[in-house]
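Only one chain is given next, in structure tokens, and it is the form predicted on its own.
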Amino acid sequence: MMEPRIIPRAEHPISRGYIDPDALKVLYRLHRAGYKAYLVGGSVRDLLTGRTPKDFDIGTDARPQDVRRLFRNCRVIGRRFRLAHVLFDGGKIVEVSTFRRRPDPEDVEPGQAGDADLLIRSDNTFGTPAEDAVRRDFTINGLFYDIATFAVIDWVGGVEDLEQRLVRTIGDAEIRFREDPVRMMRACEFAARLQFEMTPAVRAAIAENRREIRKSAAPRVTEELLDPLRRGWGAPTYRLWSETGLLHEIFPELDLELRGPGAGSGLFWKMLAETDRRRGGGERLSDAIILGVVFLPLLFRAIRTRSGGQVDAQKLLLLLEDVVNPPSARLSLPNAAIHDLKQGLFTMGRLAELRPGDPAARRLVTKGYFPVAVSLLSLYAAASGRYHEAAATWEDLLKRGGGRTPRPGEDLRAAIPFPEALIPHEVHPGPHEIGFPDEPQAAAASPRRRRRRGRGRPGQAA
């Protein structure tokens, strides 16, 4: 094997002050203890182009075991892949793993497609630091960075990538992304967060080998779907994705809405450009609101084609369990978010229409999903430039209330106070002009009848 690019601290911008204390704790000790310690991953990469690591993961040549006897706080896991996870206050995690070495022959197991179709079923192999590099997915990813010496530690070329901003596998593109199709998902991510290109051996390989995308298991799918969304960078990486036709293996539906000549296409990228927009800015945006982006289209498509424009709530309702349910449970979508997803797509068009001071909105504010409810309507109104007052209303009564999601049970009317100031003064369109229904117009209350007392039945004596 080739010797390895070495760079100097001196030559590099990453320092101690940039790496989590927590995570500086384990190397320090590891090292101590004689092993080696390295700074691994996504972190180096980085810390190299100047942006904020969301994980500080480590390598070592220390066995699991010998991790958790050196820390009180360890714990492992894993069975395919074993790792030591080092537990901090706060839930923080700093995981460590063993370096290891590509797997066996008899560890790469032939599909039913042939020999040519390879999934890894164990990569529990140690092995040495190169050996560890070599087996990672890209080369920008195969850096390490040793706390022995504060170098850098290139086996792989990843160094030049960065500087030259392209996405390249380590080794055969074709073979990286059979192992493990996830790998062509992460390529495209990488390519938008980091505005880097894939190199075209790269793209060639996503193109031929995309229908492998559907062997993966589908919570690692759904991670790497929502992932970009959670941190900020998901128009760019919903847009490769959906022109490396990745999208259409996994999401169809949205693909085809997507790529469509309707309108609902312009609205999504404009939704997701917002929804970026606020990641960057720090607002936490749950899955369930996330996750009504991604649907919305979707609806509004639905009540296109099968009724005219208008729908009642009863119709509404039947609707988003067409549209949301078949692709909640193909990709294994969270239960409680795609509760939430559903009552706050279909809160969100009585919110454009209710009034603050108005009884049912006084019930509606104490629900669970009325936070999504009031994010949808507002991400929407940036997008498409309607509703802009009365999504501004309700991101105020919420504000008002701490913002917060209501518990179950929890009444939130005192703490969200209806002033008549708040109500808006225009009439905004009528939420069929969206998509949704009017509210419901209860029906007159009839008087109730007073029961009389004292007087028996027909025929019987007072």
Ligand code: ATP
The other form holds:
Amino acid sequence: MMEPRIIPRAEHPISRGYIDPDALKVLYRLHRAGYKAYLVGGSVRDLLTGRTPKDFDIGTDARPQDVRRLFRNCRVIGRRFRLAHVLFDGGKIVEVSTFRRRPDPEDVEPGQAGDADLLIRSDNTFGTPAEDAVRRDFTINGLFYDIATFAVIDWVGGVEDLEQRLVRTIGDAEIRFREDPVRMMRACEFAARLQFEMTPAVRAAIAENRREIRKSAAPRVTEELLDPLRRGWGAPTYRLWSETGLLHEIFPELDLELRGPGAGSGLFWKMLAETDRRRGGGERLSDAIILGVVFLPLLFRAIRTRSGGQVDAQKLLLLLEDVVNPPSARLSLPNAAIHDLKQGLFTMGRLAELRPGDPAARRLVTKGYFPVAVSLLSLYAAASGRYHEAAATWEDLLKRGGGRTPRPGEDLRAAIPFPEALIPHEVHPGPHEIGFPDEPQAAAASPRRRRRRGRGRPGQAA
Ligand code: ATP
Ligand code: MG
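Cool, the form predicted on its own is there; where's the form predicted in complex with adenosine-5'-triphosphate (ATP)?
Complete assembly follows, chain above in first position.
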């Protein structure tokens, strides 16, 4: 194997002062015990680009059992992929993984190997640092920071790609995506959150292999779907997923609505951008709220097309079941969040028309999903410029302590109808335009150009 590029301490910006003190303790103890001890993965990428890492993962040549012997507060977890968790005060966990390599073909389960099927199923073969670098997904995620020398070790060209602002797979993009199709979602997510470009090879490989995402386990796909929303870069990520055709494979109901010319899609992007803005400002938004934002365009569509814009409470509850249940089951979305999001979407309409003094409102404010409904109305108001006053009134009530913890299964049939005025009208009713990057009609839609123009402020373009 080639030699790595070594970037000495004087030539990179990573200082120990930026590394979590507990992660530093783990690095030093491994090092003093004679093991290699590297900061790996996202933390090195984030520190090199001046961002705050979410977590500080450690790579070492110590085996999980060796790690456990070194740390009293340590447990070894995982069956297929065993790694050590070192536990600290306040529930903090520092993850320590032994260097691994990509599995050999003979590690693939019998009867499942073959050119057509590269899907990795087992992933627990120990390896060298170089092998550990190249089994990672993208060059920007394959960098190491060595506690012995304070140098950055680059086996994969990651430093250069960070400078060039490129998301590039390590090795052949087609192969890497077929091994693990979730990497296609991650490519878009990293491009969106870092405001990097995917290399042409990555774009082409996604266009070619996007259908492979259906082979990935639903919980992993769902985690990827929720993660950018939870962390404040939902709008640019969903935009890229939609542009690349991935969203069409994962969540066709949503993608069809977003690609269509209806007003619902403009509102969706604005609500997502507002959700991101609030997350960026440190506001807490539950999964029920962020999923509510995702399902709202589908609900509006169902109300428009299936009841001509008019719904009573009974009908709305039925539509909600129809709209929310199939994707939730397919994607195995978290049940508690689904319950609250349905109730929240339902109640959002009531809040638009009621005022806190109304008798009908009195019971509502005690419901667990009340805060979900208020947040959804508030996001809707910020995105649409309507119902500001109602949203502000309820938010104010909530701040003064109007909500409580959820109670599942509450009966909503006594509720008043969903106000018609809430539902955006379709601007240009007509058939959906669907075009993907590898298909001829895509040129007309030109989603890439639109994205570039909005690049300075991702998620703002609607
Ligand atoms: P984040 O800030 O979102 O945590 P991250 O880069 O740390 O970003 P993780 O999902 O925490 O992302 O993964 C940690 C590291 O593990 C990645 O940086 C990458 O090196 C590697 N990795 C994660 N997922 C994959 C995958 N599907 N295939 C190959 N390597 C992966
Ligand atoms: Mg991470």
